[in-house]
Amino acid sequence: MKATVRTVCAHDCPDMCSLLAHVEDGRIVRIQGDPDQPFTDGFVCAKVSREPDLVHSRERIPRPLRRSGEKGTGAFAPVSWEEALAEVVARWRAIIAEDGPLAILGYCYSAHQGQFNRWLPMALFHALGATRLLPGTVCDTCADAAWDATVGPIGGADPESVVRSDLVIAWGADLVTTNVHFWAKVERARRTGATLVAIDPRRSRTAALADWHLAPRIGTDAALALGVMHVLVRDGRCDREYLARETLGFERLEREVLPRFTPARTAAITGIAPSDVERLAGLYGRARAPFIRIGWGMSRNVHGGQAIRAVALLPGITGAYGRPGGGALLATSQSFGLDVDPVRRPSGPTRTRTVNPSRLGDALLHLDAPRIRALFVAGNNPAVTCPDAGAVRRGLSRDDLFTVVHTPFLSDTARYADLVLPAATFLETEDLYRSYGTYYLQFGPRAIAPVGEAWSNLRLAQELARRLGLRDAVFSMTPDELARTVLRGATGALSSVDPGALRTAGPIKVPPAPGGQRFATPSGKLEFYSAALEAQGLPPLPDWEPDPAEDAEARRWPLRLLTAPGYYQSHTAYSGNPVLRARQGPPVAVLHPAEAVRRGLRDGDDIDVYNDRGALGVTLRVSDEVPPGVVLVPGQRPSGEARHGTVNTLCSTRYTDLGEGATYQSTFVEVRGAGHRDGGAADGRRP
């Protein structure tokens, strides 16, 4: 029997593809992006496309599992799913009779974008009064909260209007690998005779096929901004009238900050030679439409929050803000008016303990009063994604720890796990999408029943608040109730909505006001000054000042970590792929030709990446497409597929500038051939 579904991916993406999966005997056999939806625009990334090898694979976890061996090596048996529920409500109700509900950690996050599968198991733990994890700090909570204080909690530039551009910079942000619809607007707009700058630390795919390609050195972007602004204000190209109406604070900045961001001394914190400064300050302040494609990689070191500020500011000098086709784009999921606090939280105490992920680790080892003694996981793999990995493991491998992951393959934190229940994948469930990069909202039905024993997180969230004797509405919704609960609160656009047409209307635009980029700050402008952040004890202008922190680390540690989603395995939620993981190959170092020469080392040759946290043994590629001082680890894959360790056993749990997130490319490290013994750690452990 043969159908076709219409649904939408739900991968950690900004492009949320409406999709259409080929079903026959209840299998899928083929995915196709849905050409009636404007964005998808009929086709999908080289990933989604093999989406049917993932749900299909023979490595998928078929039914509940108990572990049978030391933690972290990968022995489990076979239970029922009775048994495993039994099991946790049992050892739950016994924590929290002993300790209390703090002492309970859920961690659930970003592999499934649904609202619902997302959010139902957070509510969870949110209603149980549990120690609540800190969402998005390993993410966006630096970009996030420099956006805030810059624009506003809204959203971006529509990126569909990027097609009226006349020059698009992307700034941070690999659009072939991570962004491909946005790349196919983007070549649609340099059909017509826009000019594509990419602004990256490396060669990336992206960079490759730009009209130009600037390198600044990783952490210096706020500073090659502000040199822009500089030369913008130096040669008359500010409009200075969008300036007085919409911005608060620019005449501050132009006084206290921006004369100190001559091309010279921009040259000399950037690398970026000075007449390149001027070059990208004339193109930029010539363009009648210029729009910037903001990354998140930029925001996680720990100068992330001061660049996502001062490249965000950009298009306010020119006014470029108030043109179709110009302003800048981080996000769009501010803007969609979605009352989601039903879902995520309805009920339980309004403030309670809190755990930031990118020091899961340090609170799996020494938090107490009390001690957490149970942890919960899905839809994440933090033994991989969480800063200074090798503590997290240590932390999961505690006896006294009581550890269940919901997933749909045996990751690197399932080995270490008490119970492992097998997860549905997205296209064996049903959940209302929003997207964080365009502006469009869908269902998506599931297009097969799961395979072997897998349960949804809704599935699984709704059981155990059932056994757990939770009565809250949410926990006995069906995903069409649940829709129609978070769009009873919607606002704007949203509003009209018919929930009852939802299932069945397919992707559905929310646009952005017309009239330019709105402003959502407490000034209702575009602030250069914020007083907010100034509350907080914060710069309120965007600058860039050395860290003596990260002087420190370059004096003792050669090379500065980049690290990069690799297009095949942007994250470890395709490593459960056999095809994908082929087509990415073996785990990789990429080190500049002349770094490789002063090693003597060769590419293919056999390395260690170390520095005192730890170590990743991996493969050599030696390519210029990293300046020197830097070295490349794409992709974030698990411990076996490497010689041994895991990229972000390497880096630190120090925070952000702003917002408390991850700073990965704010670490420095040395490599060495394998089994060269010259300090370091070859086993993912401290020395």
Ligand SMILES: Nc1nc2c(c(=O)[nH]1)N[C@H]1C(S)=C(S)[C@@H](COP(=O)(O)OP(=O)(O)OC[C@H]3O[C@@H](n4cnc5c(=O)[nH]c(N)nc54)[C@H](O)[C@@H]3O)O[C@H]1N2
Given for the second form:
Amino acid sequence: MKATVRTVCAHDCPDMCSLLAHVEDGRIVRIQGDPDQPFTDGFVCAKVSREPDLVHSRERIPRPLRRSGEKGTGAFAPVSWEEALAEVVARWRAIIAEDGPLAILGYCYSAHQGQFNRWLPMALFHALGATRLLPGTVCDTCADAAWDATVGPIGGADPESVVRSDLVIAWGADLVTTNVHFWAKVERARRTGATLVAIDPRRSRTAALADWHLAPRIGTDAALALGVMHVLVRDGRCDREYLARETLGFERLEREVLPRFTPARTAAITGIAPSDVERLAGLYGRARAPFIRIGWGMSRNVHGGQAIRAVALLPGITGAYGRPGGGALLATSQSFGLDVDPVRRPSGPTRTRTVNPSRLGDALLHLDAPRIRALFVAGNNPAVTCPDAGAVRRGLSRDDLFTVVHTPFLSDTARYADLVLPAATFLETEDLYRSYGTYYLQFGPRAIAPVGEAWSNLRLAQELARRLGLRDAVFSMTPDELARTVLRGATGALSSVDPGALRTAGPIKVPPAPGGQRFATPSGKLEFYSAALEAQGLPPLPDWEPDPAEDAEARRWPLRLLTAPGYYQSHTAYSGNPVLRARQGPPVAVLHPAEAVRRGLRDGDDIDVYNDRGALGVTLRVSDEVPPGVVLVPGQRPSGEARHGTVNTLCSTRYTDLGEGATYQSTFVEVRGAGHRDGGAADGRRP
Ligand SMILES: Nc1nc2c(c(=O)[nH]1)N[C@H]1C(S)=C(S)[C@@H](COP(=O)(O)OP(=O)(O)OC[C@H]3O[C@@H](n4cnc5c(=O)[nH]c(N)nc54)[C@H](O)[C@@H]3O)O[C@H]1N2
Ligand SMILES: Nc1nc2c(c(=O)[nH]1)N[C@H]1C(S)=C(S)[C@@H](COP(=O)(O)OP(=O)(O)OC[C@H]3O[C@@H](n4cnc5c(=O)[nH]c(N)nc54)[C@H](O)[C@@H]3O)O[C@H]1N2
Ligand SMILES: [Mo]
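And the form predicted together with this ligand, for comparison with the form predicted on its own?
Every component of the complex follows; first up is the chain already shown.
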């Protein structure tokens, strides 16, 4: 039996490809990009072309497992679904009876699913009144908070409009790795004369292919953007009419902040030569339609919120927000107008205790009254991806914690579980998908039946809800009924979409309103000055100030850690695919030749990257793709791939300046050869 199913890629990626899944005898044999979606345009990335190997990997968990050894060791024995579900329900009921629902935490927010498989597990914990997870802090809450305070909760420029741009800036975004279909559009714009500038502390794949690569010090982008504004104002390249009509508070910025960001001072902060600050301002000021693709990388440090805010303000200075092909794009998700609240927040208290994923370890170890006694994880791998992963693992090791992990593969987190439940991947379930980097929405039917005994997140959440006596309608709805529910309250372009036709409609574009960037801030304008931030005790104007705690760390440790997405590994989601694992190669850390020489290290050496919190044993790569003073560790590789450790044991749980996000890039470390014998390296501690 052969079939071709039109569906959607659900991996955590801004592009959200439309796919054609070729199926033979119940197996995916080939994945192809659907040519009928203009943005993803018939091609898929190097990872997803290998999706059949992931879905049918021999490393998939075939059936539910119960722990049979110490936590963390991965010793399990098979059990039936019926036994597993009965145990989950009995344990949760007993915990609720003794300590109330706050003793339960559901750790699931997003990853590699569409709207329903993502939200239904959260709905379950919402309805139970459990301790609530603040979704996304390890990824995007800092960038979102900054964007929302500046532009408002609304999507940015349409990525398809970039073909009309004459200057594209990839600002903290490695497009070739994380946004490859946007990259294809940028290449088209370049063929008709557009210039590409990459602003990234390292020579990323994108920076290497750009017309110009500017490498600021990590965490100094706000200063760079303010320095550019200083020059634009000085040279009379502002659009005063646009500023007066569409923005708020520019005169205060001009008076109170910009005078301090002369090219000389900007250079001293960012490490970018004064002449290059001038040149960037000149390029930007002269461009007809400059398009800034804002990446999330620059937001994951203690200056991250100010960085996103300052960069998002730049197109307001020259009025580029009003011109087709110009503007800025962080994300599009807030413009779809889907009403997902009935699905993710059914019954349940409006407020409960919350946990920030960036401090999961802390919550598991120290939250009290009540203590977290039950943890459920689906679609995430916090033992690897959260800051201070050592604390997460210590928390997961607690004997009195009942942990259930729902996953297609035996992830590091699953190794600490009492019960592991096999999860279906997106190709084995139905869902509604909306992109966060384009303006497309699409219903994805399932391509094949779940592999082995796998269940989708949707099925598991609904079954647990029924067994726990939760009566909310969402727990018995089919995907079509759920689609109707989120479309019922939809606003904007989506309000005209017929839910009955959704299943077979293919990709639907929900474009932003024409006529330039809209602003959804309290004032309805682009806010240089934000009263909302001021009310929270935060700086109302964008600025860059030194951070004393960071400076103290930098004096203790000679190198700053830079982490970036793996090309063949999207976080840990593809680590169950041996082919992609091999193509990514063994985990490495990259040092500039001068730093290697200083330590007597050579390319290929076994090294330890370490600080007070932990150590990571990897292979050294010596390359000038990173500047001196920085060590780059690409990807978040699970235990067992590196010689020892995982990268996030090095990172602290300090929050970003806005939005309580994770500060992976505010981590300071040292590197030494693995043969070093003054103690410490083996247990991951500094002597
Ligand atoms: N192949 C692949 N694709 C992915 C992912 C993946 O892991 N692998 N992850 C997915 C997810 S969940 C997300 S959120 C997106 C993220 O997509 P991106 O935003 O592209 O990735 P980031 O991790 O944010 O890092 C982007 C770049 O920011 C740079 N950077 C770091 N610090 C700074 C700084 O202070 N200033 C500046 N200017 N640049 C800085 C890094 O060197 C990196 O090259 O990608 C998605 N797509
Ligand atoms: N040092 C450092 N750390 C980072 C980052 C960084 O740049 N640097 N980036 C951060 C970012 S942007 C993000 S988004 C996070 C990502 O971190 P996580 O959200 O933890 O993402 P993954 O590592 O991809 O883990 C996904 C897990 O879900 C499982 N899974 C996949 N599909 C399904 C499904 O359909 N159902 C279920 N139940 N399980 C499924 C996979 O097997 C895997 O175990 O990492 C963050 N961590
Ligand atoms: Mo992310």
